[in-house]
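Just one chain follows, in the form predicted alone, and it is written as structure tokens.
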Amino acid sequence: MTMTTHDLAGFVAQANEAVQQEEQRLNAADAKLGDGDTGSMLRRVLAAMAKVDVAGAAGLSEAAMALAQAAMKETGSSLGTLVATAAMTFAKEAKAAGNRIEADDMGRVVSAMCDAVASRGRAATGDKTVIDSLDAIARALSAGPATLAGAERAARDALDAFRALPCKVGRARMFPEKSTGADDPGMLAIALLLAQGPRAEA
């Protein structure tokens, strides 16, 4: 099944709705390890992205690039920059594929997004960051079936797998006792924003 700009618009709208409901939960998770503003920052970024006429774009590449530009204008935070980086990478992958992204292509696309985010964020798999979530999602989509439900399961499994480990990058690395047993806010955000149906406990 070929992804359309309407599919991308629907995903952004769903994520925007989810973050409005989960803002305080994400802020609380971030307060244990950082500034306590992950939820508020993502709410602003996704609200800006939701205003983009994604469905009316000429193609997936143009739509994703417009989303990246909207994200960059709305944030100065590191996580917001990574959101923009991921969207920009999706745009490049879509352009290279002639604006035709099939479900079976998503493992490769998410893997490219993971690599770009890792480079921009100067982190690697195993550091307990969003990179670990993206890596898990990419592997799950590549193994199939390439569905949003599969991506959600992979994100939740990664969140569970890393919870007992310490963060190895960012401010949290200086206080390993605080990050051990706590969810990384970025990883939690990915799991929550991919959740289908009623918001569930992560």
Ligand SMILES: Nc1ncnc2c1ncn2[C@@H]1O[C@H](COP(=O)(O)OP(=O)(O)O)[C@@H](O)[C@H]1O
Contents of the next structure:
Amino acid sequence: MTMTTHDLAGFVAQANEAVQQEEQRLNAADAKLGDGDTGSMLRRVLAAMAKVDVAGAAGLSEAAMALAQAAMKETGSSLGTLVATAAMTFAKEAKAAGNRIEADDMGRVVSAMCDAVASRGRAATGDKTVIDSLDAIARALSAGPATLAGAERAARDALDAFRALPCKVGRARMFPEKSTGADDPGMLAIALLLAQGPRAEA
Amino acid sequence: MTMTTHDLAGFVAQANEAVQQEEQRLNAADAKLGDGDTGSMLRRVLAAMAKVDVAGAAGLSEAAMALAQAAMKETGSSLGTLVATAAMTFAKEAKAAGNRIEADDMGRVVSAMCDAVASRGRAATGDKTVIDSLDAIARALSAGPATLAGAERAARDALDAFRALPCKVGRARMFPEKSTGADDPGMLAIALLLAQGPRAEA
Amino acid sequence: MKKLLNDPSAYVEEMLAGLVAAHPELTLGGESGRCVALAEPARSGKVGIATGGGSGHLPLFTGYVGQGLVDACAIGNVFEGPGAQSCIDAIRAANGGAGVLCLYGNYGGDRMNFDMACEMAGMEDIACETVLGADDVASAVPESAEKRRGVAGIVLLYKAAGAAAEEGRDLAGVAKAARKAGAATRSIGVALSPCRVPTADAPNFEIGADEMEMGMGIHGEPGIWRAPLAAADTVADEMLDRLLAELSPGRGSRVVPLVNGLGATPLEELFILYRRVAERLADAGITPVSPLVGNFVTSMEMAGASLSLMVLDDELEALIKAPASCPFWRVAA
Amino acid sequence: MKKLLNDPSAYVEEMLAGLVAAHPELTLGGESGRCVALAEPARSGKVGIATGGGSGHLPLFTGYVGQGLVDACAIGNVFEGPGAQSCIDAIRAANGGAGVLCLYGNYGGDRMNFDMACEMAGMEDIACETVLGADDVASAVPESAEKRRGVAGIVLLYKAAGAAAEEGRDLAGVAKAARKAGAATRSIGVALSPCRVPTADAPNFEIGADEMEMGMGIHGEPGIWRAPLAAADTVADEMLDRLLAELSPGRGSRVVPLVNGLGATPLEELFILYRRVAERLADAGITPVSPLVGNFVTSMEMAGASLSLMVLDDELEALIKAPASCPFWRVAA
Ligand SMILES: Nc1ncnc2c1ncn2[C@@H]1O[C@H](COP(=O)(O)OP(=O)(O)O)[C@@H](O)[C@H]1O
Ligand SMILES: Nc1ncnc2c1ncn2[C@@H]1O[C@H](COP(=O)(O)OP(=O)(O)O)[C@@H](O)[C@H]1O
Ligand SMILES: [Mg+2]
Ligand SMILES: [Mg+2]
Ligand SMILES: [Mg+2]
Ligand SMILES: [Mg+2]
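Now that we've seen the form predicted alone, could you pull up the form predicted in complex with the named molecule?
Full complex below, order starting with the chain above.
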């Protein structure tokens, strides 16, 4: 199945709806060791992205690029900037693929997004950040079947697996004893926003 | 009966005890239209005055002058400065009288204190301030008998008489409708501190 | 309203010790030990300017001791006037032989103590003039303007008088400039939250979680009205309207606007207020000159702001723009 | 934590409008509309200095755009990094043809966006160097000092780098001076009360009525420990001890002490802290140079303070003492 700008629009709309439910939960996760703004920031960023006329864009790449720009205009926060980075990488991949992304391409695409986020964030897998979620999702999609449900499961499993580990980036690394046992707010965000997403095949 | 430095020391000690009881009541009276510090300021000033070795002074005038200086060192607030002014005037009167003040002199002495306070405060009788209390006390003492009980009664009567009138100095004059019916904190202070004073003849 | 302090009764002494340690150009002294002056003694032949007031309002009063501003400052306890001894100390320190202008806010205790000090100064043959800051329109009706309290506008009076003294005017001339500056200046404040005096164990007043009080005094004395907290533009309009109504500057006038923070209000919010003030002045055809936005006169950690306007003529504009510098304010040459 | 604002989502835009209205020497522009620069364009041939960061910390960051300090500033939302577009706007505005030093605090979002902007600048042939303020000893152990956040110490880095650029050093030389300044500077803060971000309806953290938190981040991130509020001298000692332990300045050293208020703490109390700092430095045979006491880097209306120390050598001392001026700070010639 080929991904369309409508699929992308639907994905953003679902994530936008989900974040409205989960805002406070995400803020609370961030407040434990960070500044407590993950949920409110993501809510604002997704609202801005949801305002983009994604479905009306000329192609997947243009649509994703417009989403990246909307996110970047809205915030300069870490996670918001990484969301924009991921969207921009999707746009690049779509452009390289002549605006045709198949379900089977998604493993490779998410892997490229993961690399770009790691390089922008100067962090690596194992640091307990969104990078570990993206890495897990990329691996699950590559192994197949490449479905949103599979991505969601991978994000949840990564969240569960990393919960017991200490965080290694940002201010949270100062408190390994406190971060151990707690969810990373960015990883939690990916799991929650995918969970509420459309169950259709990506 | 001739006034001694012991009488003066006793008077200060009694007023100091009284103000510890009445601090909050005086603050509350001032808080209605002023800055709410009359009680706390007077408590500090009287504590400083009570530390002066009044009974050991060479004479009444020296004792009163030391009291005035202690008050002046402690505060530059309106009422505190007027207390110092009154004490200094007492010192001047005592000096002029060769350090002998009789009960029958007290009407004249308080009248001089009242004039000095009015001139320092640039206010007049009828403004609803300590001037009106001093004026009432001076008149009562002059009419005789010149007792502390008479002074106290005069201070109380003045307080009662002025309650229904509007205040004409300080910030309180901005709110004639609010000051009408309320006690002036300075007048209240005189009434309360005299009330707890020694009942012996002045 | 938690405080970083040691002994509440040592608050002023320790503050002064830190102030002069951080500012070696200032010196603390006088018989009272409560007088801050320029370390370099007052220039001989220049009219001196002495000020003073209670503590708890920094940068006011002490912070304006500097070149082209004030020469010496008498320091009282928190929210209490300075004692007469510190007032005479300040007058002596400011005296360069050409007389001293006592320029301070119109508060009972301050006035009484400076009056006493001026009487003492007279006995020492130091000529004194007194000008009172009385810019707070909320503290008395226009008909009894002489009874008004002084608030943030005094900073502009310091500037005008300081420049006049620096120019070499005589005592009468400096006092005249200060009076003219005072006549051209009005202020009004709005309080959002109380503050706590170090020796007290409770805030100095109570105010509802969604209330503000227009015209409240800087010690927490009741103002003109209390109302639900309004939008910044509404607050700015209300303050501006009252000042314009009294000063009635015509189209083409030039005014110094001063948006002052009372302590805990972020600078960001003072700029939001100023944005509206500037807009409104432009609409009225009034030109803002040397605008000031910041914490110039505070009430400890009180939240809120005040607005002052000074209407300029050529003389006042030159005085306001003359070079000056002190720890907390500077006008470049 | 009541606020004087209109629409919370217009907070930054309205603040900036007020800022440039009050300071005509500054201009607001760039494609993002979120770049403040000197109205007079960057001197040709001088290395430019660009900075940036979230709003809510005034005078930081925007307030340090001035002669001998920073040339341009990218402005983010309250407590969020500046977007990449405003970062490239600031780099372009700061560019006088000799390259641009990007000097800002070590926060994830800020770094990512400046990194993107530097990549864009590379495509426009603007040479960029990056130096990060990372002075907060509470934000990482000494072994991972490169991960530390930047707090009030960045003001001293601006001063050193700004003076180096003003002197005519090349980009590598200016970056070297900034790095050296950074290596010599450490800070630590103590928070007493939270603040409220304009779009939030609650304070950003909770703290007991008698508690303080040592080392708390300027956005309210947990610090090293929370304890009952201590006396000012105890707090000063605790902060100073941690900084001295890392910097180990010997007897005879010269240091710049910076006692900074986080927003709602009265200047009086900062001086009380400084009094103790000066006393302790004197006991240790260390000379304070150009001490700074005031609100230089805030967190809206948070109560608390930070202490920074920069250990000087002759080069740094000359850079710190070189003339400079911006809306909120000035070093006289
Ligand atoms: N350098 C980084 N690399 C990868 N992910 C990061 C990085 N910094 C932050 N994150 C992710 O972002 C989340 C925090 O986001 P958020 O609270 O919005 O950012 P901020 O720190 O700007 O307040 C973290 O939980 C983590 O998953
Ligand atoms: N100018 C004045 N003349 C006479 N009495 C005055 C004057 N000003 C104040 N008082 C008296 O002092 C009282 C207020 O004292 P206090 O609260 O200590 O002074 P402050 O106004 O400095 O806070 C008033 O109630 C009034 O009786
Ligand atoms: Mg966060
Ligand atoms: Mg009072
Ligand atoms: Mg008072
Ligand atoms: Mg954040």
